[in-house]
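In the form predicted together with its partner chain, a lone chain appears below as structure tokens.
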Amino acid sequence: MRNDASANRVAVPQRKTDRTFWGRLANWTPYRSLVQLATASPRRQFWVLASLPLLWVLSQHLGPMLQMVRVSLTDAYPVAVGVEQHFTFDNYVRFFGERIFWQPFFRTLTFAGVLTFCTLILTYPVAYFLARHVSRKNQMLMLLLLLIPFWVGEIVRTYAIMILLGNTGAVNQALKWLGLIDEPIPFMYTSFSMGIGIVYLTALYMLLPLYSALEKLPKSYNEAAADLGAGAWTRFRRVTLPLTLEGISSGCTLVFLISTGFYATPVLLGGPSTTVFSETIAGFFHNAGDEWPTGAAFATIMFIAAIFLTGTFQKLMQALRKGDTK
């Protein structure tokens, strides 16, 4: 490149773009050739740009769920030598008949609704305190106290709420201390216990949503409808709730969606009979007969169900929004 650049400057006087590096770069023949000929058209400059991120897009991110729907209709997978892949809707058709399959997977979307209903009043008066009743600067400062914890890792926040409701654990003892049991309450391996845990991992995805929501709503629409005479709870359930139901929304659905599909969670905090669906289809991938297909089925049935939940919740929403603005 150097050659070149010197080559070039025998050929025409010095330019003051020569000297850096871009300078010589856009004076350079073959960078040159290759920019006219990627920008000869708008159309083509657009492929250019778009080529890449529309085949990223396209295989990596479609590609495996398209890969798993076609793996989960067919009868065997990986296919063995001499064994020959037939079509079948069979993987689908087990799913139905046997409780041990869609008991879990009913239990799981229970389990997702009710918590994420749960994390919803535990964080609704968490972010309206601090979009609300907070200064500007200390707003931020009291946010980020509470993103400290969600920065730590799944399984390592799964393992601190073993320790606090263990048998020896915090809880107890300190029940014990106070002299309110005699023998430690078992929480662990309950659905009490996989629900605190779940609520912990998917707190903060509720209170990000709400407090944006909040926050964004101005102090005076509250001030308004108290001079019109509205109590403290007319003006929250008019004003306020109606005003934040988009963050309520899609708050609900992050976390509803984050619950479906924790694996290491309920397999640590969670019993016998608390299965949930991923523990099921985890199952297909890790026994000695492999059965990818019967897997990958069951997690298509999850898959859509979550997305139709999520779906119709949120254009529920959005008729209810509609509704009260009208």
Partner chain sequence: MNRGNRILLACSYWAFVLYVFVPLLLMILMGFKDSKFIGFPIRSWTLDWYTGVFSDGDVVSTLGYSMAIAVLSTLISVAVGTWIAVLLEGRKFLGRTTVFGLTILPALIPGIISAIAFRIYARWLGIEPGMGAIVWAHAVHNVPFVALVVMARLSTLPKSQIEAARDLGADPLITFMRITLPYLIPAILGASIFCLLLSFDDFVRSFFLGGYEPTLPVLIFAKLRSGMSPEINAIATVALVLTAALGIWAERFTRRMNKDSKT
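Starting from the form predicted together with its partner chain above, please write out the structure of the form predicted on its own.
What follows is just the one chain, with no partners and no other molecules.
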């Protein structure tokens, strides 16, 4: 009986997935043992998933920064053959000892702060309208339209601003057509043109966090405040603004940090009176190798200053958020 049953037994065909490379790999005993070992606990699963992102951050972000700090502490880079490299703090001392570098440094921080505030004022109404007055089915379409200019690079968009603000650009032509001016206004190569360019380039980084914060704000909060007799300004000041401080904090941090590092836009749109610190830093890297450590030191100083200011701003915004929740 047992032999008859085995004779009548039909062989199970091999699944198609078992014949592929990944199917054979999944059935390979060493591979299965390794997977079971790596996923035996939630902690191991976390480290397996986090290993690649951590490697990316360490190699592509933290690594170059540490290399820049190392170069800033040397007397020459790259080192010529047969020349011994020495570590020194003279590159940092040079910044604090020569006041000629202070003006573009503080001008950069001032420009970044003012332009961050201007970007916030300009984009907050746009984000509010998009999140509160546009239907959900059209919000993604509107966001896509706002994203279109950012599909091209920084330099292309900067040249667009140059064409717009030039003596024969659209702005001057429109003012002439309206009869407001007889001669073109020299917008270019001024603080105004550079500010317009930077605000245009950074608007998206402010808009998206603001939109996200406003979109998550329940409309019932404003409706309840209106039922209690609060006017439009009071509802904005006491309800909308405090509950969107997190979006304001994120957007301002992004715009400020990006604004301190712009190089191409100030070079193309600015003039002699608008030289920023990134141009000063680039000047050292355009020289011989013995100036590279000075440029690295100045870049490190700007990075530390920007991180310190944004950290202080974050602490202030955190205190405001805690104060509003009490």
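Rigid core (definition): largest C-alpha set, two forms, superposition within 1.5 Å. All figures in this text were calculated on a predicted structure; none of them were measured in a lab. Numbering follows the first chain given and starts at 1.
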Problem set entry | CA of P42, rigid core aligned, shift of 2 Å or more between the two forms | yes
Problem set entry | Core-superposed C-alpha of Y263 shifting 2 Å or more between the two forms | no
Exercise. Once everything's superposed on the core, is F87 shifted 2 Å or more at the Cα between the two forms?
Worked result: yes
